[in-house]
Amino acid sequence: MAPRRPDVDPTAAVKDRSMQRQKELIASYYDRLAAVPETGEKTVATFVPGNLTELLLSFDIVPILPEINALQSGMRQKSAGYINEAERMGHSEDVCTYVKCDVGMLAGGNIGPTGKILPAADMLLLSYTGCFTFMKWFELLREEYKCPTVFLQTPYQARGEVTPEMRQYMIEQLKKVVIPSLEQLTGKKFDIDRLREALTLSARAEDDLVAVLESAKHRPSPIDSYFGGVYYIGPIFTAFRGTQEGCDYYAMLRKEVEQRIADGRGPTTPEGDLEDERFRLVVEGPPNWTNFREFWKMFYDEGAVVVASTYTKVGGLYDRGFRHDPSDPLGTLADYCLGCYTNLSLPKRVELLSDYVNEYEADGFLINSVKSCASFSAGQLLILREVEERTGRAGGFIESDLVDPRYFSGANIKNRIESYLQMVDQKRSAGVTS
């Protein structure tokens, strides 16, 4: 690792200046959702992966992500408190763990994770996109808002492949059901024009972070696609996108990132510069958050960088060559929807997986399996057992959880990462890949 300053407090995390913008932009969302009584700006509960942010931007709503709010609770070591309520209220251990998080959190007065209370949501937009769970959680949501729910149901890439009668009838849907729904909410009328506007400003940061990302081709890598992907999408797939912020963020990031490579520099991480570059891994599966640091500590103590990930892809696959299109509005929201990571099928999983071992040189790949995240979670093992065999690089297994602190056994997982990257070293060493 670089040294750090000796004015830096040794116990706080170091961050790029991206990473410290990041922070700030999340910041401020929370602070528009809790000024919405005094703004009475009209909000919508909706979900990341096929989120329709640009046609929300439009009508001048704003977002309200449930999992953005676990996610953000666990990093904040709040998650356990909520999950404890939740399953008092008589929620099972098997349920999503953002579920129960979210469940815990209303139950206690809708506490956000910067400790502001947060809005109720005026309406609950369900784009469904691969996960069943989704369903079940805007139930419960609509239990507690008493508020309309609109169900913009995205067909499964069962056979691997949108069709166009798949994109017709999603856009069939946003025009009859979503639109309309959306128009009676805030009393405005739609304006396609604005939300060309927005979709171009999308395309313009997807670009920025599609270079980003794929930085990671460079050696050594100047980011980690999973620890470091996580400040990398946040503004995407959060509020952001569609609007200058984000672009402003995405080109500032891009910059910092050409000049990581320029300078020859490893992936920033909380202890500094990763100097020497040792493994170079794909990582499946989301992280987790309640120990989101510990778990990172375990792969750059090792001199591992992930270099891809899918976890960074659920929000949207641009790196396989999507961006909103502003001349095509609605048909550009269903190729969002349909294309989401959440919505491939096993095989397009596996496909995808194998290319980025091979595009990224990765000399292995691991899984994260989440144990109450059936979305990735399952047939996980299969995929492992096919990425082994098309690349012929070794895997790995961790097993953890998104934002239950009981399921994150810190020992256990650190044990079997450098058993694993012993093997991958061995290996490497011998001239053997698999």
The other form holds:
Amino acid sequence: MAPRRPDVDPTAAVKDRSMQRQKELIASYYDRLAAVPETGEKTVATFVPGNLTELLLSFDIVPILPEINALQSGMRQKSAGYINEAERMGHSEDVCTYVKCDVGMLAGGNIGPTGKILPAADMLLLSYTGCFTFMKWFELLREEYKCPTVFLQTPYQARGEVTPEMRQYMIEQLKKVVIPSLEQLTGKKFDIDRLREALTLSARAEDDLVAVLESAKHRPSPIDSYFGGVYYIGPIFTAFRGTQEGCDYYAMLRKEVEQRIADGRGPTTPEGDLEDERFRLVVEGPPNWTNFREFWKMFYDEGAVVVASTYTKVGGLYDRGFRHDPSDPLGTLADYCLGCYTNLSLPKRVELLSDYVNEYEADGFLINSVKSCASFSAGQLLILREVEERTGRAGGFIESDLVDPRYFSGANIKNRIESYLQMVDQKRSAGVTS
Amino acid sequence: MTRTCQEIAAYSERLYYDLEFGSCKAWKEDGGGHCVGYMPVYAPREVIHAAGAMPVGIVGAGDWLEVIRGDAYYQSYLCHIPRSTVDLAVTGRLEFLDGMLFPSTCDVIRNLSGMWQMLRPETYSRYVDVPQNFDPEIGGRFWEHELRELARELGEVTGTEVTDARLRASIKLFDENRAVVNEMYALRRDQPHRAPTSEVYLVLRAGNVVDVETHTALVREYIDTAKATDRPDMDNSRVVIVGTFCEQPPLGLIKSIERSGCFVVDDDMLLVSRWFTADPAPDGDPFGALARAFVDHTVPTAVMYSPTSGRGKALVERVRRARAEGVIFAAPSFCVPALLDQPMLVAELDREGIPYTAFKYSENTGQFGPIREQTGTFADTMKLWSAA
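Form predicted on its own already given; the form predicted in complex with the partner chain follows:
Full complex below, order starting with the chain above.
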């Protein structure tokens, strides 16, 4: 269990310097968005998986990321009201709560998570990667914004491979649809050198991020790759990939984590360092955002550390070798979109999870199945069985949602996690794990 | 001997309830060749046929299979069609299929394609990634390549090469089939008392499990018989059903809607049968023709991206063309495409003052009373409005 620091307010969260910096970066991003009416910057709404941040930067465009808005609203306890509003407007209780959170937020005046009004998008860049709902989401938003919508279809890696034709299809769309639309929106000519510069910075940050993620192979792990991981991926998944600020953040984070390793310290938690790593877990699926801290506490109270997670790969599988490549600007954007986690076939996901369990010497793996997201959830019960069979480690299964607090049953989830960890312990005692 | 409409429907109903797919197995045993399954919403049946295989529409198991093993693969908050389809697979009922295609309908069917690879690694399967870019030079080219790859792979499965001549012949057969299906829909639209949806649907559905020529003949027989059969007209309300393009409503639900006082004069069930709004070009490269037809002449549906806000308007047009008085949104529970599309369609209907009602169902819904009451009230209300 993480010992509470005596000098810390029990309601406040302990944060590392990098976490503070991350918070500042995200706040600055929202400030920049809020200032758009004054600055006149162009905005393009797009999604995290398959985002083309470097390309947008090369046109001086500020991205709006509805998923990030939704999860931030969830963490700040605003999502329930937005979802209720969307359902009052006729949106089904059966569909993605990110969408309803976004629709409800828009209906309520588009007040962003930080309390400032978000600008209307000048364009919707529908990066259709790994999630069918994205398409419907932006069709819905288009009705509200009445702005141009540009579609970028990423073919699905159904057989776990990228064919030359898939890649070519994407490059063609980038050349003939996306870039001309951005030129028209901004009145600026596409500058491939600016794109290359941003891609160079991206690759540098990606190197550092991978070093951070792979630090979890140490014992004790200096990071939590799920709950801490979502802080770490924040800048690179939002507006800071391809920027110097992003590079500086990841360099700082890497140093911080290396220092943790040198000091033999475990990961940070909202209540201080975790000192007794009792369980090393791999987690599949997105976290719940409305009860994020409560959810995290269920793990660190038991000494459970997440050493690898798939959610932190929805914005790119950098740890499997992908880097943005400035020598092939459009090709690398295509490869990036094609390679995001939710664009992988289920057999590939099983392979990845099994590899994580083995490489990170995990005691078990846990699936947090979220109601909202069929892209993740459909097939997870088979994934569970397959990974158990391949690794011999215990699998666990819990259910919640992204930003709808009605689907977070704390007591139920806590019971399940505790029972699961008991099972892991028993298996471990029987000498099943490493 | 001439069959009555009821007898044709009864024959089709036997096919509908046959979860052992006896008609397909019989076709294979008679030297027909191979069978390749496909899920909703769209698969290029012409290519399957040109490879010497019968395209078999797999749309779950309806309400007459108690799904036991399939439920173990899916959480409660996912739709029903994948769980009954998995049940069919793990209970051996789909062993006769030599291949299976999973169209890019939604994330559930997409992920099912991966599950299939793990559950049935010995059987050919392919995810059918249709283009959402409708520029012939971009999406069209991509799709043409997909079609060629599919043809090559199916040729390896069946041992029959998909030549241009074979594909052209198959396209022609499916053009004829689509024409006769459209004619049946037009008959129902114009004289719904002669062609009730509970029959039309069964006849349409038979196309999932019989070869295309047999199906074309069956639909023709039904049309001719229905036209020649006197049936009493009724003072029903004319409705369009929307949302039924993937997981199918149980037959009892369709009957309940009709018995509540509605003539269903258009719907989006089994859209594969009338996917193209214009035939592929008969001459030239048949792969190119199929690809071009897809990007130029695909029916508006929730699973396809609309570059403009066109689907709502297309629905209004369908309502007008069918002279319908209202729309019934019947979406399967947890069907993301249908349920996310609905608010946009509703907004357009509101703008046009077209009444609608909405409910959800599963393929195994067994309680039709509340739905009958809802659609009955809807039908009555429309009658009152139109009388006012």
